[in-house]
Amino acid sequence: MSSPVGARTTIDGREVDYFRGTSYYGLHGHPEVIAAARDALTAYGVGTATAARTPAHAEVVERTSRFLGTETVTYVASGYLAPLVLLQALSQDYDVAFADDASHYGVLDALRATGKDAVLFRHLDPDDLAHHLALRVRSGEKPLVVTDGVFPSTGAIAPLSAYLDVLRRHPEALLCVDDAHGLAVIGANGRGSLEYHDVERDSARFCGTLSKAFGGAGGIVPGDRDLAAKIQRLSRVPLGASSPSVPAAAASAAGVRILAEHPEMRQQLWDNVRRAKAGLRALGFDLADTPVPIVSLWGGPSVDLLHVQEMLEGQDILVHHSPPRGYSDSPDVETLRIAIFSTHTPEQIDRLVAAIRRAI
């Protein structure tokens, strides 16, 4: 890649229609985001080389808290580390964890790092969760359930309401959501999976990243001041891992500001998703009716999706081919992952659909 990422991106010297990655609003290449990073680099350098934070880091906390409607946000080195920070902070509040078996690597690694018992339940299956809870939770024990909010390969949305219904039999249970692909993308105000399911008031915690929809970098653990205090007391990540670089923090703050000031960008993203899915459904693909900008195409026995991906690339249209089990939640068959951006034009989306029609 030799240009800022966006709907049109330069790859290997060719300008292409880019339907890959996670820059759902194209903010990584937004002039204001780039300018904010450049100005912060000039003012403060790359990093502080201490635990001190700069105005850019403070702005991330202030703007992200306001966007997500939380008291505060803990800002850490990467989104991959955010589930570890959250689970370490809650380590004294649960006895045994239960995780969707297709959760992101960061979730599963975080569970291993806590050293506590962890049980995997079938992907997106509240009945299987209930089965394992009945088998494994003894009297007086507190369970914790953890899952992705939006799954990165397929775009599936976790059934959080159903999980909470199951957990009502365990009054002190906790639900934790890694919402890396949900924040700023779904929910009426872009607050992610909990808002989408209207369960923000329930006893759920969440974490995420600024490296995807927000156009920046670094992980976030939003919450109240009690959670922030637990993080400070029980998690080693903020102490042991350097904070995101100053330019990355400034870029992140700019991305959050732009999305807060321009909610029409979110509507444009949803409109583009609707257009793309309608066109692909007309080709016979079965796609969930959600606003998630991750479109996963599953091939039948007569469709060679790798060949489809290669034919699209020959027409300067880039999508991602995933082999069976190629990523954390990839199914047992090959898929094409298509990322829709708010900045894709109707002509680009129609050209993508037409190219897939010819290729299959």
Ligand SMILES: Cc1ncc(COP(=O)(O)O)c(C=O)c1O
The other form holds:
Amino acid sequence: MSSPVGARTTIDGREVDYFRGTSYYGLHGHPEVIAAARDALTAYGVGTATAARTPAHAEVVERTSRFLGTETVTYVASGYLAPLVLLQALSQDYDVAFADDASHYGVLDALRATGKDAVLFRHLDPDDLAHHLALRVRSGEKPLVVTDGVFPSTGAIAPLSAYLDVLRRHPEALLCVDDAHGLAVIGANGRGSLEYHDVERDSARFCGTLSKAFGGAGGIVPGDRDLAAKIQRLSRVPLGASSPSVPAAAASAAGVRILAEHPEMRQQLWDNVRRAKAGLRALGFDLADTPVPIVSLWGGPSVDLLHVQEMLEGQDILVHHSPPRGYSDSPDVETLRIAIFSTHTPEQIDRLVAAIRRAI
Ligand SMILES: Cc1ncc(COP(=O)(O)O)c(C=O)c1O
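What's the form predicted in complex with this ligand like, now that we've got the form predicted on its own?
Complete assembly follows, chain above in first position.
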């Protein structure tokens, strides 16, 4: 890549229509995001060389807390580490964990790192979760369920309400959501999967990243002050890992500010998703009716998706071809992942759909 990532991106010297990755609002290339990073770099340097923080880090905490409606936010080195921070903080509040078997690598590594018993349940399946809970949770034990809120390669939405229903049989059970792809994207106010499912007042906890929709970098664990205190006491990550870099913090704060000031960007994203999905449905693809900007095409026997990807690339349109099991949640068949941004023009979306029609 030799330009900022966006709806038009320069790759290997060629400007392309870019439908890959996770910059759902094109904020990574937004002039105000770049200027904020540059100004903070000039003022404070690249980093603090410790876990110390600058005003740019404080601004991230203040702006993301306000955006997400939480008392506070703990800002950590990466989104990958955010589930680890959350699970370490809750380590004294549960006995055994249950995870969707297609959870992100960061979730699965976090489970391993905690050293507690962990059981995998079938992807997106509350009945299988109930089955494993009944088998494994002994009297007096507290379960914790963990899942991605929105799955990164297929865009599937986890059935959080159904999981909470299952968990009502277990007092003090916890639900934790890695909402890396839900935050800023779904929910009426962009507060992510919990808002989307209307379960913000339930005992669900969540974490996420500023490296995708928000246009910056670094992980976040939002919540109340009690959770933040547990993180300080029980998680080694904020203590042992350097703070996110200063330009990353400043860029993130600017990205959050822009999204807060411009709710119409969210509507534009959803409109673009609707347009893309309508066009692809007309070609015969069966797509869930959700606002998630990740569209996953699954090949039938007559559709060679690698060929489709190559045909599109020849027309300077980039989508992502994934082999079977190519990512944490990829199914065991090949897929084409198409990422829709709010900054794609209707013409770009129509050109994409027309190119796919010609290629299949
Ligand atoms: C579901 C999920 N969680 C966490 C991450 C990691 O976030 P980051 O790249 O900001 O470390 C990703 C990134 O791809 C992801 O898809």
